[in-house]
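Just one chain is shown here, as C-alpha cells, and it is the form predicted on its own.
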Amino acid sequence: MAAAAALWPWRAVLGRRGGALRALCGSVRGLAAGTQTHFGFQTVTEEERREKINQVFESVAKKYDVMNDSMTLGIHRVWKDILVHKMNPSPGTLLLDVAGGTGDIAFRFINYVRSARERQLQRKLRHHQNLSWQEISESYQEEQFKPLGDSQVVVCDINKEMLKVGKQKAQYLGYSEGLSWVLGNAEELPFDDDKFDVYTIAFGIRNVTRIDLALQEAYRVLKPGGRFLCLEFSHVSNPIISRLYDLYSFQVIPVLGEVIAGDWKSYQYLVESIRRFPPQEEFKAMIEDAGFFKVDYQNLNLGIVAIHSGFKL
C-alpha cells in the first residue's frame, strides 16, 4: 500500500491529459503541419503524410479485408485472434478499438465475450443443482438480454470508407448490441479520461503521423489498471528469413493490391510504412515513454509481427 501511494503522484502527472493540454497540443499540430516527416520511403510535411493517408485508406475501403487475406494467405486471422485471447476479456469490459474500421478485432471481442458469459452461466447453473426449471429458465432469459454482460467496445476510426465498410460487415454478420462506431483520430481521441479498460490497435499505429502524441492519448483515455495492446508489422532478425520477406513484399504485395485493388501505390506505401516503423525494442521504449509500465511484446512468425501490451498503473 505505501509503495501503491508513493506512486501515486506520478500516476496524476502522467494520467493528466486535461482541455488546457490538449488544446497546447492542438496548436503545436498547427504549428508543426509544415513538420518534415515520411509517407512510406518519401518526405513530406506532416499535413501532407495525413492527407495521403487518408486518401490511401479512401481507396482500399471496399477491397481491405480481401487484400489482407491475399496478403497474409489468411495468417492475420491468427495474429488477430491471438490478440483477443492475449487481452482475455471478460464480461463488462468496455474495450476502445482504434483504427479498427473493418470491425474485425471488435467483432471478435465480441465472440470472444459472449463465450466467457455462456461458461459463467453453466457454471452457475452447475453449482446449483437444486434450482427449479422456472429459475433455470429466468437465468436463460438473463442471459438472452445480457448476452455480453455490459461488455462494450467502440470502434474508432479517422477514415469514413473504412468505418462504412466496418458497419456493412457488422449488418450482414448480425452485429449490433455492445458495439459502436466513432470517427476520430488516434492522436486526439473524443473520449473522457480513464475510460476505457482495454484499448487496441491493429495494424494501425504505422499509419499515424504522431504516434507519440497517439501513445499519450491512449493512456490518457485508458483507466488505471487498464491495458494497452498493438499488433502491428515489425521486424525480423534473421537475415535469411528478412531477405526472402522483403522479396515478397515489394514484389509481390503491390502487384496483388494492383491485381485485386487496382491500386499499385497504396499498397507500396503500405510495405514501405511498414519498413519505416521502429524495431520492437524502439517501439516497446516508446510506450514506455507515455507512460506505461511493465510493458513488454511478443514476436509472431519470427518478428513478421509483434504484439506489444503495457498497463496503466
Contents of the next structure:
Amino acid sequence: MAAAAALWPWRAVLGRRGGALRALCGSVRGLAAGTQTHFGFQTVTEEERREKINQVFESVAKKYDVMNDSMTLGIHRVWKDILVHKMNPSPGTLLLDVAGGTGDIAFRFINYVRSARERQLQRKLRHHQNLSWQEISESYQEEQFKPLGDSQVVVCDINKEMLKVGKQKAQYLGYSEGLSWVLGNAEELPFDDDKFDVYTIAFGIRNVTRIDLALQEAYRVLKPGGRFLCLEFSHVSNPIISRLYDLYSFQVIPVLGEVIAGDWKSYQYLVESIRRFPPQEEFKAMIEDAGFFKVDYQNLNLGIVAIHSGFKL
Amino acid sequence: AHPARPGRAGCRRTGSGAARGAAMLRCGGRGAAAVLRLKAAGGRAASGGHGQQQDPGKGRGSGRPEQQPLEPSLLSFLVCPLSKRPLRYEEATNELINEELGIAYPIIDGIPNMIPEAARMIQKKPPAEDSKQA
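Okay, that's the form predicted on its own, but what's the structure of the form predicted together with its partner chain?
Below: every chain and molecule of the assembly, starting with the one above.
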C-alpha cells in the first residue's frame, strides 16, 4: 500500500505536464454523472466514495485543527478570516455553514457580528444624547438580550465526529447563543427554500460527491439576494509555484499526517482531492449553472486557495 | 460508553477546585445510569430532571448533552430532506417526525441527524385505531 501511495506523486507530477492523463481525468470526471467517480486518484463508485470520505473524516476529526495548523503553517486561519471579512455580515444575518464541522467559520462569524453589533449600539447611544434615564436603562437591557442582534448560524455537516468536535470546541470557547448544529447532507439539505442570507462552504465542497446537487441545494435554501461563498483549494497557474506546491503537497503533507494524526492515507486523499477539484474558471461555470449571478472568484496565495462568490437574485 | 463520554466532559466543567472531585464521582455514576436510562423509552424526562440538579448555574444550551433539547429556533428551519415538508418534534422519543412519509429522524447529543438513511420508519397507525387506544 505504501508503495502504491508512493507512485501517486509521480503520476501527479507527470499528469500536470502531460495532457493525456489530464484528458483521462476529464473523462473520469464526466463519468461521475453515472455511478463511477473519483476518490483522490482512484476510480470508485459514488457509494464507495461517500463511505471512504466518511471514514477519512471520522479518523481525522480529533486532529483536524492541529493538522490544519501544521499543514498550512497557520495560514488557514487567515484564509478563513478573509472569507468572513468578505462576507461582511451585519447583525441579524442568518448564515448556513455547510461542511462546517469543527465550526471555524461559524465562530468567526459570531465574533464578527458581535463586534459589529457593539459598534452599532455604541453609535445608537452616541446619537441619543437627550434620553431620559429610563430610556437609557432600556437600551442597556436591549443589549443584554441581543448581543448578536438576532444573527444566527447553522452548522451543517455530514460527519458526526466532526460535529462532535465542533460542539465541544464551542462549549470550550464559550459559544452558545445563535449557534446550532445539524447532521445533514449538502446534496440534500434539510432546510426549507429561501431561508438563509449567506451560505458558506469552506474546504468542504471538494469532498461532496455530486457538486452540482450541492450547488443546486445552496441556491434553493438561499433567500433572494442571498450570497454563496465557497472557500476551497484551487489551481495554481504559476509553474514554479505549482511545482513547489506539488512537492510540498505530495512529499510533506502525508508525512505530517502520519506523524501527527497517524493517518497517511487520509492526507494522501486530501492532497489528491485538491488536484481533482475543478480549476477556478470551471468551478465558476458550475456555480453559474446552478443559477447564481455575479459569480466571481478571488485567488489567495497565487491560487492555492480561491474564494468563489455568487448571488441569488 | 459512547453516551457517557459527553456526560463526563460536561461534568468536568461544572465542578471547580474541590467540588470537581465530587462532581466527577457523581458524574461517573450518572453516566452509567444515563446509559441504562437511554435504553428505556421514557428515560429522557428522568435524566432531564437530574441534569438540572447538577448544573444549577448553567444557562440554556450548556446542559448535559443527552438531555439537551433541540433548540426551538432550529425547529423553525428544519424540514425533511426528502420531501422538504415541516417536521414535528416528538418529545418522548426525541425525534423529528415526518408524518406523511412515516419516518423519524433521531436527535443525538442535541444534534438532529437529518440523513435519510439514518431515519427510521414508523408504523403508520390509522387515526381511528389511535383514538380507540387512547
